[in-house]
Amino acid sequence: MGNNKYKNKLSISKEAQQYIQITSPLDDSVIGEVPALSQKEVDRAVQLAKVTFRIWKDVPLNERAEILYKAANILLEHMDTLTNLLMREVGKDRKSANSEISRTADFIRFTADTAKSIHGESIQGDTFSGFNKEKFAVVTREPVGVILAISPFNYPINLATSKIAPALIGGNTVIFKPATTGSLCGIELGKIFKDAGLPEGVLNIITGRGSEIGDYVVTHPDINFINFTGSTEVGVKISEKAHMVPLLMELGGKDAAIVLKDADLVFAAKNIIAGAFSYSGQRCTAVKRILVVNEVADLLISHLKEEISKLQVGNPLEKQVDIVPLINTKAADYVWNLIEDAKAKGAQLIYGGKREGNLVYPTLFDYVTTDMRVAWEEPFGPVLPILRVNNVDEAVNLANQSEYGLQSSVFTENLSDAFHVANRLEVGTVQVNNKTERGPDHFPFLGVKKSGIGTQGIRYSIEAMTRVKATVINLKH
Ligand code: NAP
Ligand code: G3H
């Protein structure tokens, strides 16, 4: 792996006629190129994965685990080069890039450990009325086959691995389609698994624009499972096209931070600002709206202003920053339009509202109302709306009116109130007194409504990508 220019050609794509140039969101410079695979090449990769599955599924679990442990070690050995690549390819700041890599190594090791602790079970027939001990079931877990793993741009190493590692340990083979911006990282990840001893054909990377090869691969008859993380828009399209194929999907969100009148406001403000703005808000779990009760709104806002003013803005190659240029101009335009819409409809700009190219400054709006787009849409960028509410019920109602249901936070010193709110929120996870976030990675992670299908998290992902098999013994006497 080199530091400056990344030119990658996949072994399966020697005949690729076309390449896609990958440019850095930091300065638009070309940092590498990846093949734009044809349907024929995608098909070849899927056929290889299908054939290899018959061998890989029978490799003993402890041998599969050894490969994963090695991959985790190799990943850490490449910390510096991968950090630089993450920074240049997806514009991540150094601290976040480092943490993505070390978190991924932890994820891989924990996946191997967890798989070893997932045991089958035996069930005796006489636990059901009318049956006796002469009938019992031996229940084991089987891989499902060829997994299609499609990952987004914002965690090109970690969110790819969160699909690949549980799939592999479960005995599946994988077709991995990285986000195009992020595919240089994806290719390096593939090399790491290869260097760790993963046999050829077990992990197969297909590069190319989702808009071009996406439909072909998601409807390919030899794909047995689709594990997708990305936008709700693309997730819905995939779910409409995939027939009789199980889906695991982590999609968009509009996570609310609900602040009650007895909350520790200094603590809440620190958490909310960190949760909303790290990596410029380009996280599915970023705090994307504040619902605060009127009694404490002014005080909370004064603390929010103090915290937001501490954020560092700029080019992560020059200094440690929180706010980086957004991934592309389309993304920056989208966020900017939300800001303009809020301003035009009378929201009060508390902070920010400035843009230089694709660098959108951290922006905070008060008095956001439900007719404004920013009240409902996912910006995937650094703009945070505050909606004032009269009471807890109004906060819960507004939170639940969203089409999304990934996570919510509730800030309060009263645990009963926290549970009262949490029980009524239509989301996968409620964080009591914390920002919304995915980790730790062995916790269940899921979205309801348009935020997803199924549950990720290390054990949950392994279980999702394996199926139960029962062999029923009937004793004769
Ligand atoms: P995206 O545009 O939906 O792309 C995600 C992946 O889907 C990319 O690999 C993309 O490839 C591919 N793709 C695009 N069109 C496709 C098609 N027709 N068929 C199959 N694959 C297709 O999302 P993104 O911009 O990378 O990520 C941002 C979004 O992801 C946000 O909405 C965010 O909330 C969501 N997200 C959710 C989670 C979660 O866990 N809930 C985590 C991270 C991100 P190309 O890059 O080649 O287009
Ligand atoms: O972007 C979506 C990720 O799943 C968020 O993960 O909460 O660890 O940043 P995170």
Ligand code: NAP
Contents of the next structure:
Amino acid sequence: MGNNKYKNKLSISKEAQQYIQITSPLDDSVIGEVPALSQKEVDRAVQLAKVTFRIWKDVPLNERAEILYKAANILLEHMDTLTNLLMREVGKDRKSANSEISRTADFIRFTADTAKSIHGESIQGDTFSGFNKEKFAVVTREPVGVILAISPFNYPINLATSKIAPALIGGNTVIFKPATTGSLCGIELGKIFKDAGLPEGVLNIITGRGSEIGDYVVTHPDINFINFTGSTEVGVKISEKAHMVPLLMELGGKDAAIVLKDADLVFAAKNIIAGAFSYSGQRCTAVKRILVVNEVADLLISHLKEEISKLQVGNPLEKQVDIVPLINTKAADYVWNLIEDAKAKGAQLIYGGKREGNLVYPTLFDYVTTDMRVAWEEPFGPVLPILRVNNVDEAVNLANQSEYGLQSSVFTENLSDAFHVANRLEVGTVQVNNKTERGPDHFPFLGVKKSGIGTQGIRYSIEAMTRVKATVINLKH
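What would you give as the form predicted on its own, now that the form predicted together with the ligand is on the page?
If you are looking for partners or other molecules, they are not here, because only the chain is given.
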């Protein structure tokens, strides 16, 4: 990509003199730099979004939708360039990068389609006791204003778009703060929306150091809604600071794969390994622990070992791989500390346990106990603990002891058992006979407990970032 300065023409002032270098997790090479905005520059961006909102909210829905359709087409036209940027900036393998871009284009199109089907309603007064037909309400949806969209590093195009597209189609303007690693992708995404015809000031990208502008923009008085994906730690801090501002948050997870004695173990093993180690486990919905009934644990592990041995490890620029270097040294150190803690406390290493720089090899532990950190903490890396249980009740209770509640999987051939477990699990989504994952994107996606606030999914996101308005008509005679 070269050492280029990516400047966001939508909101970044020419006065910005400071830049942050962006390095690749694959080889630590500098691949670009982004402006480190000041608080005054953030003020200007927010003010621009606030002023532009008064115009954008009145743009007809079909015109807003047409811009989104064009953005989806342009995104696909830049598939090769964006794929290479994703690989260099966040370490994606080529297949995953391609998938992220094509999925994002589909998301944008479906967002435009869905908005056209969200209609208002009228309510007659005589449907409630004591009132008559002379009173009725016209119920419409209106945009909430300026949306602050904060995206993480791991899906810098898709998870940014999952906030931006529903906000825009709803008539809102957006302040978009990408993760620092991922900012180059975020700026390219902004250019695509601009090329699609999005007016100046509707989408405003701010880049910079969290210590300088992070807390500042979260508490800005002209932000009307915050849509955040990231760690629970940061999400809690935002919720504490953002007084009376609506929140939509996707936070951490400790997704469990519960394997019952009648499960198809070959099928379960394939799904679990794919769900745990894709993109080195750097996904909120990655399978992060296995809770397996003792009767079938040994046989499941034999299948898991077979599947994990098939994973390709290395640099995605050199070959198609499953396990890539983690995003930075801090992340690799954290995962390695979890591995060392499990070893020290007696977990049985089944596979892996090897590290080369920030490249941590896929690691599988058996006989993990509840006093080990890896049993509870989210690794965001390629380490998978197996906790053996005596029965389904013990599995459910152990799953529910987590502070997180994003997703869980249950593998069983008995549909009644599947529903029994699903009804008791304290999570936003239960996957029956499948790995934990996000999507399809029009399904509801949410977390409970410390895994999130509110519900995402295309229709749900549009509704979250618009508000109901009732106009009550009183007829005179």
